[in-house]
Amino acid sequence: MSKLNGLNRRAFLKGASMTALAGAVGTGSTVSAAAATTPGMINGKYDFDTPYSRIGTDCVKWDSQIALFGDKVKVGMGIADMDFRAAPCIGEAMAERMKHENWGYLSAEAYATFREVIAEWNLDRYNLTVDPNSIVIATGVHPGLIATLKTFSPPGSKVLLMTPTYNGFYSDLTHTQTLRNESEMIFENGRYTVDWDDLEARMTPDTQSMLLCNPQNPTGNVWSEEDLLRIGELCLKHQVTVLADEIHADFVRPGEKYTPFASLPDKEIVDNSVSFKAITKTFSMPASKNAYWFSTNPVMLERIKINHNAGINTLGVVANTAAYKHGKDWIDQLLPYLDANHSYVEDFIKENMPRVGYTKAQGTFLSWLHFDDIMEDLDVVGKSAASQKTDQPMTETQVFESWLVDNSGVQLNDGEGYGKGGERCMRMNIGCSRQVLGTALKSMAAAFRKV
């Protein structure tokens, strides 16, 4: 079995010995496991630098990964979800519906509390007034994105992206049988920004939506006002829809601002959008299968409902709903050590890796780091080329992804499935324990330092 700082992998996740990995890890902290009250909790607060271990449960990014690549993974860090203990409202919510041993429909009443609280949560946190009566409550937010497509964008016809861009929604394409148009975003000074030339001259007769993502999945770009008005005014110009995915809205760094693309002061702007939110990525549920999807245009609301059909989950409707009504503590406890291992990665790049590009997202919890270098010395490109003649052809990123696993045994995504862009990249979740993010670190300047 391989081993991660001297220490067993799977003790080491399993937090058998905290004070050991402190030191290991040197991250200077001195959490034991001795001081917890009650589990995830440490003198009354949230403890989020534990480690937690998710192997043997299943788990995508994780166990997925260690089947995939075999014991060579030490630490995942690919798929966008949190590596904490959930939220302990969620939990004590799910235990008590379960004492009712009967699981029938759910009323119409539980639905309506659904979206009251939802409504709620977007005026506390975000000053955004969503109508309860507009609300969809869907399985996910793909399916309500799969619905609106299907309903503005015929079979063959381009929708639009911002590259690079969240992977899944290319799933979302083969689903309804439409075509990328991707605009690739500048990337300059270690910053991305819109090709505004480009983008409006993708907006053919032939595209009638755009995929939007804000807070942007993987760059953490996070749009101000102004760029969004610039990208609704370009699509009412053109006739192209806005379907602004913003499941990340609560992962903004101290200093940014999220925009809610349904605030914009243009009322024209703003019908011609539908948004689509979920609490699922701020608690770290997703498999609870709830999301939302709403529009202030009520004919567009209406004709999408004709091609939504979604099949809602009673315990997830019980954990989204007791996290909306008393989660906010959790992930306001959250937000802060989220942003410390933002500026943890940033300092520990520019002193260890600097070979690898990375300025600070300013939004989610991940991480987007630029290879090319390091890449072109691996010699990426004749590797990928020589694959495509065997059983296992790979994308350039994909061997990256496989010989950084090999050499340092961390597992992040590959960029080339996000788009026109994202050829020399790879996507880190940083949603974990600092212990475990400064492990995965170390390993990999570790590899580096041996190209």
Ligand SMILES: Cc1ncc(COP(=O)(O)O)c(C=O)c1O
Given for the second form:
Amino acid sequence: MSKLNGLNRRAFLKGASMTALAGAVGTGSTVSAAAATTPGMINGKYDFDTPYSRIGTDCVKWDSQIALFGDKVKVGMGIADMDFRAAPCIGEAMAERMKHENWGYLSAEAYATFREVIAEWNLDRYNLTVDPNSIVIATGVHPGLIATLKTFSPPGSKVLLMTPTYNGFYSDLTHTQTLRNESEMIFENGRYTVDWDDLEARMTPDTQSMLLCNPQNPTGNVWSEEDLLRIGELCLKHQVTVLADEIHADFVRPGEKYTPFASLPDKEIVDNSVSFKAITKTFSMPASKNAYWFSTNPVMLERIKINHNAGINTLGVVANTAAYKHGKDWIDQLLPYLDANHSYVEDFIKENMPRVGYTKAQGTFLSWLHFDDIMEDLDVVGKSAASQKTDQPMTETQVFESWLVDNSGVQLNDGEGYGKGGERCMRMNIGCSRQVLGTALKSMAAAFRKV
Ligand SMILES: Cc1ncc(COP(=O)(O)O)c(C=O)c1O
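Now that the form predicted alone has been shown, please provide the structure of the form predicted in complex with this ligand.
What follows is the whole complex; the chain from before opens it.
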């Protein structure tokens, strides 16, 4: 689908970076210059407010969208990584390590130290005791999930999901040749809740694993201890292993509480689970490829390890260790900024986009938007059907995604990718400066006024 050939892509991106960011923030040259010179802090506070251009860095969020849709893209609000300049402690630690110019294999001690740093973060921040020896380092949450699915869910069997859910889970099913078993959540008064009867009915003998997302991408739900216990009890009863993906754990709005699945007050339930976490999303560095998984069940742990072999990369470990050890203040300052972004989205939609359905997320840096009326008016059903006869078939929400880029310059993630219940929704990443967020929302509102 790319409209660019490999040779001229970089030159295009350079030009596009000026156009796109200029569109996104109004005064392109001033902001680009500011982004290049802005120190990480202003008056002792981390600076999340100055737009930080990532264009031309080969990033998915901006560059891939420009490559796909062309220079109509003004604002990339898709894939779940944030636009912020990373915490200074990360760059500093990496620069220090760069002084030694050899990056050979890391020792077993390096892995052990890293596991201890991970355990300390979980204890300090969430009062969660994780035995460092039970932690397995991975190059991402996905490789861990795939190894675990391979262990418990044979090809052709089903994996339980509560939908709409993280679109990347579906690629894990493809990798393991397993099938989706989707329990659509109940959507009422703007909130998603578990459909308990449906969930249990789906725990049939051909379903051995459940992929649970907490906090939930894309709805932003932060599951309560009560909900998690009930899910855990059902899974135990029906011999379904719980794969708790908690990569969004660090993003919870004030007044909400993240409950680690591994902290539930029932040993049998916890022993029936594997937890997957990473700090990479928290600190704007998911491509440093560092994640981990752990379980209190030694038998499960050993069985999964047979399917999992990951080597860690030196700079990834340096960056992640720096974040765990010295990044607390950065994320503590970022959370209120993101909370204000959530409120900004809520207020803006109420005032300017009355046809868009939105409820403020409890956690994550994601907004899950409902576009029922607008999609109907745009006849996404008819357009998707017509596209099936072309060489670019599109789902209904991809039709909408493309329309939105054409008419507002804003790229969002298409809802159908998130499974059942996502058919009239889109996901918007709000992990960016307020200025960029404002530009995206204003451009969308202007486009919807013409529908
Ligand atoms: C719920 C969830 N799990 C996993 C991932 C990806 O994790 P990783 O990059 O560590 O494989 C994402 C990224 O968006 C996510 O939202």
